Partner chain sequence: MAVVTPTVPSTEDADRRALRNRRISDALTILVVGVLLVIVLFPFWWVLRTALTTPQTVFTNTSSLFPTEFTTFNFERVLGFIDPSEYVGTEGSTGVTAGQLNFFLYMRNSFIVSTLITVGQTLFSTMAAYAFARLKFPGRDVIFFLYLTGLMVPAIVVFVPNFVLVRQLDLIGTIPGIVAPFFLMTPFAVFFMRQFFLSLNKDLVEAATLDGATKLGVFWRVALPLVQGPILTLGILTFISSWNEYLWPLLVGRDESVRVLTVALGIFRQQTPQGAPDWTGLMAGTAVAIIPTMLLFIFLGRRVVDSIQFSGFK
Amino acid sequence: MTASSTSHSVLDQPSLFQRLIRLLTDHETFLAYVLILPSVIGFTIFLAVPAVRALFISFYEWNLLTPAEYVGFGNYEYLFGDSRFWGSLGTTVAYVLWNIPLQTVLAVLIAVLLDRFSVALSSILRGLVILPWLMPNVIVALLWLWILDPSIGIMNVVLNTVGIQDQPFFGSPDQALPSIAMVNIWRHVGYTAILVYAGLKTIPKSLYEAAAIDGANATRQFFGITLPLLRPVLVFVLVTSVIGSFQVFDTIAVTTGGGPVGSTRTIIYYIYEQVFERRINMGRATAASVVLFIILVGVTLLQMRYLRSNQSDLADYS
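Stick to the form predicted alone and return the structure of that chain only.
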């Protein structure tokens, strides 16, 4: 009886051809696949294939002019023995630590302020805060290169008026990296604030009303309701911001060129140097890219696991 039922259920399973016919005749499913097809083709051609090819190139020594020579893990051994590579990783981590906490805190504060204004005024302010994000990175870098110029920049003029002496900014090994972080915070904080603002709009106002009836002041409401319920949005903001910070390049290339004395040489700029500023070595550059990819995957998985990205705290309040 069991064998007969099993064979009957197997015979009832549609064949691959029948499933294909069913897919083609189901107009909604077919239309869905047609609509996502351009994205799948673009992802395959411009991301998946180059990524796999980069992995293979990382095992070769190749200068683009002569045939590639297989060196096995030689490029990775070179990287792990190169002090400039480890220095670039340290600089990247330092940049992330400068950039992410300040940007996230400022974005949350700006979003909370926007949420307290009227709808009309909030719309105008949202348009203003996101303006820097709409500007190209190179334009932003050139603008701040002029503002922070030690000789003719207006920033030192402003500091002089409050009794602070001229600062070298991009010209100092101690100030160059924080200055670059400040520039990128200025450009991205508005966009991050808009994302947080959208998250604030999903929090039911009844929770704040109930908390106010229970005697909770604004500070307790912020830490007891706002921050916990913003966690899914903050996870998205942190993950995308950290990935973007690890890939900072434009601002550094325009303002400092990795200097002074390598103080702003991040991992992406190190990869750029391997191809365009030193002896062309695509193998070492792609090996560094693979290492960066592994780091970003690991950091992202850790963030999503420990920040419980797939859970919502809203159910605890219902």
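Show the other one: the form predicted in complex with its partner chain, since we just had the form predicted alone.
Since only the chain itself is given, any partners or molecules it might have are not part of what comes next.
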């Protein structure tokens, strides 16, 4: 907007190069373009174009080696006729249903408990609770593969001492998916709890005092004050963790590889198989990605609408 305000004497005429530098560093529009240029390049090459390209590839049959062949909606027709694809959608939804409710409830519980300690102590506890989140998914998966090993893992030893027989965990079609959910809850629950804890800190303490004077017990205070006022944070947590758990991959790749008998083949694992484990089929892989994208946008928009309509809960009280 505003150009350079510094004046130069006639004797001290700046060279063309100096004027260019001056233009780039002081003219608002030019400086802005210089600053955003690398990021716009990155965005265009690795996000915008690939997203559009994915849409195009999904209409082709392509194995990377021979030229791509246009097949129209062929890939989508294949997907919708493939029972493994539908199975992977079902598995993904089942995984989300195992993962999200349990993780959210546990996170709220941990956050409320952390809130009962002094600031200093809760800070240390928060540091400990978040440790699993620092571990790479792959390492978390390896670790739990060892702990849940059916024959020599420590988990079955623990279960035996309380009278429960050996469990197969990852080895059984019924238990593999819940086991993966438990592992990922272990990794993420501390992170989620800290988000919720931060939300708790925004609730004015005076509300609880007023409620206590009115004779509301802890349970009623929790459901009457804490939960409604946590709603914006909870919706944020839900939006991000639902999107995240729709895309679960690392844990599955390391522990079960989609098995046993496809019981842990989620949609991302299905896409991975199309590219790397069966005959390379880029068209089917991107078509499945596009379907996942549409599902995710739908889920996100639904949740965002919910988020917006509840943003002002706190204003009603304070």
